[in-house]
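Taking the form predicted alone, here's one chain by itself in structure tokens.
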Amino acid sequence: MAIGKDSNVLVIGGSSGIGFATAALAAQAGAAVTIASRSPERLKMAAASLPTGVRAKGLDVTDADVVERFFAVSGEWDHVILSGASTKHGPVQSFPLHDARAAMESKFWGAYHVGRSASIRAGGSLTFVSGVYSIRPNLQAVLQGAINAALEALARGLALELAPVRVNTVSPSLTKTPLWDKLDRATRDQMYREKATQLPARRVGEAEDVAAAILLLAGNPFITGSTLLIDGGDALV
């Protein structure tokens, strides 16, 4: 089921970063797009910057009851996309347990709640965003790697359970998004330059790179249960 003027697309986390870029690309393709997020302020700003006609809805995916009620009244979707969640990270032995559980609640259980309740038309798609740490662990983000691996395994299982709805995962490496704006510009730009020198692609990702991969998986009727690396070769090095 290609993404175009006859498709109804929900982008959860569409108020910023990869989700915002995905919503913009889908809207440019002619889809009827709805973005959803926990933050009313971010939703309002995002909707004002996206193409005319994009709708905005509040949704907290960490609350299973809220997710269930949302999909009970929203009707069927052609494509549901859950972009990556921002989580704290650190070494396992020193990382506060409440932060660790919050990270799991946000990124894994949020996806679980969506997979459990989303109403998607036959032949449509559900797409998650994980991350390259699922296969290339990082000393400072061990939990994030475990969450990403769990998310990818969840998607493969859901590809069987929800068939003929297709379920896939996009796995990016470091991507330029507002997430990194919390760093001062010099530190952030140095991080990007250093990462680019390490990658075979010799550049870091842009949100639009990942968005294009998401729509590729969502729109291809013969892809399900797959994880697509969009990492500039990060998994190789």
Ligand SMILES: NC(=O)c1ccc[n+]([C@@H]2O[C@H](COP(=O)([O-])OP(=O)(O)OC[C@H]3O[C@@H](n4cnc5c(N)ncnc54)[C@H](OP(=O)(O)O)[C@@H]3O)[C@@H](O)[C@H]2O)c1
Given for the second form:
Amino acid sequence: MAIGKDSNVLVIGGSSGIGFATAALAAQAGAAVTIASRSPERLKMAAASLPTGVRAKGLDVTDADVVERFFAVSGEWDHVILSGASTKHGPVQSFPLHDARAAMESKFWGAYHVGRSASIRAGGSLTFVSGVYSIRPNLQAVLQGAINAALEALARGLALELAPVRVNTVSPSLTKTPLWDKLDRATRDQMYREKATQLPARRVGEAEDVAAAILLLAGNPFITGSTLLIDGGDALV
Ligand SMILES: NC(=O)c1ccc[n+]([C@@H]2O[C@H](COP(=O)([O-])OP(=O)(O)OC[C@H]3O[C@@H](n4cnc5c(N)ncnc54)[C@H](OP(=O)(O)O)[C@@H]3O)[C@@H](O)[C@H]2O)c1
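Which structure goes with the form predicted in complex with the ligand, now that we have seen the form predicted alone?
In what comes next, the whole complex appears, and the chain from above leads the way.
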């Protein structure tokens, strides 16, 4: 079931970054798109920049009851994409345990809640966004790698449990999104430049690169249980 004018697509995390680019691409393909995330202001701004007709709904994936109620009233979707997560990171030995647990709560348990409650048509798809640290640990983000690995394993298991709904994961490397707006501009630009010189692709990712991969996984009827690296070769170096 390709993403096109007959499909009903939910992008959780669609108010920013990878989710926003995915919502834009799906809407351009003619799909009926709903974006969902926590902040009403961010949703409103995002919806105003997306094609007319894109709907916006409040949703916090960390609350299992809220997620259950959301899907109970939303009815069946053709494709659900989850890019919404909020995680801090730092070295295991100095990172506050509270923040570490909150990161797992957001990115892993958020996905678990969605997998548990989402109502998706047979042949439709559920797509998660993990990250290359799952297979290439980063000294500053060991926990992030563990969360991403758990997410990828969850997707493979759900591909069996939810069949014939297909469940996949895209795994990006550093991608230019508002996630990095917390850094000042000079630091951010330097990070992008340094990463670009390291990567075989000689550039860092754009949200649109990841969005294109998400639409590929969601739309191909023979892909399930896959993790697709969108990392410019990061896992190789
Ligand atoms: N950008 C990168 O370099 C990179 C690299 C590898 C992996 N990733 C992963 O890609 C995913 C998307 O990242 P991004 O760069 O697109 O980030 P982003 O631009 O910060 O967007 C995150 C989106 O998630 C929503 N969100 C956060 N917590 C949520 C929750 N509890 N429930 C529902 N929505 C929530 C945010 O909206 P609200 O705040 O309004 O809820 C926002 O729409 C994340 O899982 C991230 O770890 C990113």
